[in-house]
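Just one chain follows, in the form predicted together with the DNA, and it is written as structure tokens.
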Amino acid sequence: MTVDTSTMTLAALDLEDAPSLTIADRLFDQLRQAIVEGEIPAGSKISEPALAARYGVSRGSLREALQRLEAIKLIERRANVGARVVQLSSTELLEIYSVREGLEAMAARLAAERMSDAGIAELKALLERHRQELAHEDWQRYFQQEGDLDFHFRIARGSGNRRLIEILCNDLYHLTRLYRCQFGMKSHRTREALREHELIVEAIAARDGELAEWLMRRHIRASRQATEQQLALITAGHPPSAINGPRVRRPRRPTTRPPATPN
């Protein structure tokens, strides 16, 4: 189920153009499936000498390795003081859905408009397995969730947008993957949101493009106030260990200091 996004293309027999693969980058992908399965665990501090060693690689390739999972916000840096892995806020969450909600309603839009007919006969396929799936339970509580993103992520590449492709699948996508892992958060609306998911497939296959956009909008954002009301219930409960308010921007002498990754 951690199919490599970053090589996928439309068409995935492209030939493969003999991707070259260097040290950085599969560092990179380990150290990014590490960080949002939560095997790195958020918050904590990286350290580049116990890294390099513990992969085996110099500290050069991991610096590289480093500054492209900064660049997908996956880690934070400061200069001469070292790199962190994101602690995710309520706050920053919900507006990864309002980005996403303004992103995906425009590539459900474009894939109405441009989506092939063979991609939308994927598209139903999914659903359709998606529907058996819901039907015994047992899978629902990750399977789902798993497939809930497969759905967005082939809307995103149906949009035929390379830019908005590239920062919905490259960027958003492992964001939200991290936060569903951090936040430990079940879809309590998985039935919902299939059939909102067959209402888009419905709308992009009759190729109303406003249609497919404004339904892809509410969806989102009836997943967003889900996931407020879920927070809500969580920071009322039990102390929210992953759960912090506004960004504190310096704190100067902080008395108890954050985990460090336990080498």
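Numbering follows the first chain given and starts at 1. Quick caveat: nothing in here was measured; it's all calculated off a predicted structure. Rigid core here is just the name for the largest C-alpha set that superposes within 1.5 Å across the two forms. What changes on going to the form predicted alone:
Here Val57 counts as shifted, since its C-alpha moves by at least 2 Å between these two forms after the core is aligned. After superposing the rigid core, the C-alpha of Ile165 moves by less than 2 Å between these two forms.
Ala118 is not among the residues whose C-alpha shifts by 2 Å or more between these two forms once the rigid core is aligned; its shift stays under 2 Å.
Target state, the form predicted alone; input state, the form predicted together with the DNA:
Left out here are the partners and the other molecules; the chain alone remains.
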């Protein structure tokens, strides 16, 4: 499939909005958003002349943006085929969750040690906005769009580890959103996930890195298990709208520290 850029609804570049960013920076951000939200569908062929004409940019700036998209695995190039948006598999999605489990647990521990009081206050305010969205039954929007991953993004930033931030924020989170849109996935444990988020923030605010790490690992693992069951139903031929989803037990507030890990 070739993207018809004449019908795309993305706004054209406005060079006055962000003078600190280059044309390639801003084009990269807009194309990344279009890909992860499915406006440029998975598997679509990238037409450089069409995109350059649509955005009124040079081929050089466009190629720089495309190279960056390729570096974060959102597009791929093949000999004699050209560039295409990645077409992802369920196996790859589950692999991403496995990687996130380890890395985000580490990020939560570091955030408990390093995140500023102001950063923790902002995290609590974010959760309050999420509660309001769920109260208005806007929970699928919360899951499909930035809400869920914005929480994880902030904790990754709070870790203060630049390499960890790069991997999570500029690679894995965008791929996770792309998968969700590609498979038309819906969350059936959003309220449980929000409660898990609250427990993680409480541990971070208490500066309990060990507990925060354990809670985050358990949270990502529960999400992976729920996703795995949804994917199994999709593979069996059930449309996403017909999937009731697995019921995941709401986590209890920990009254004791997580079990010690053997040396």
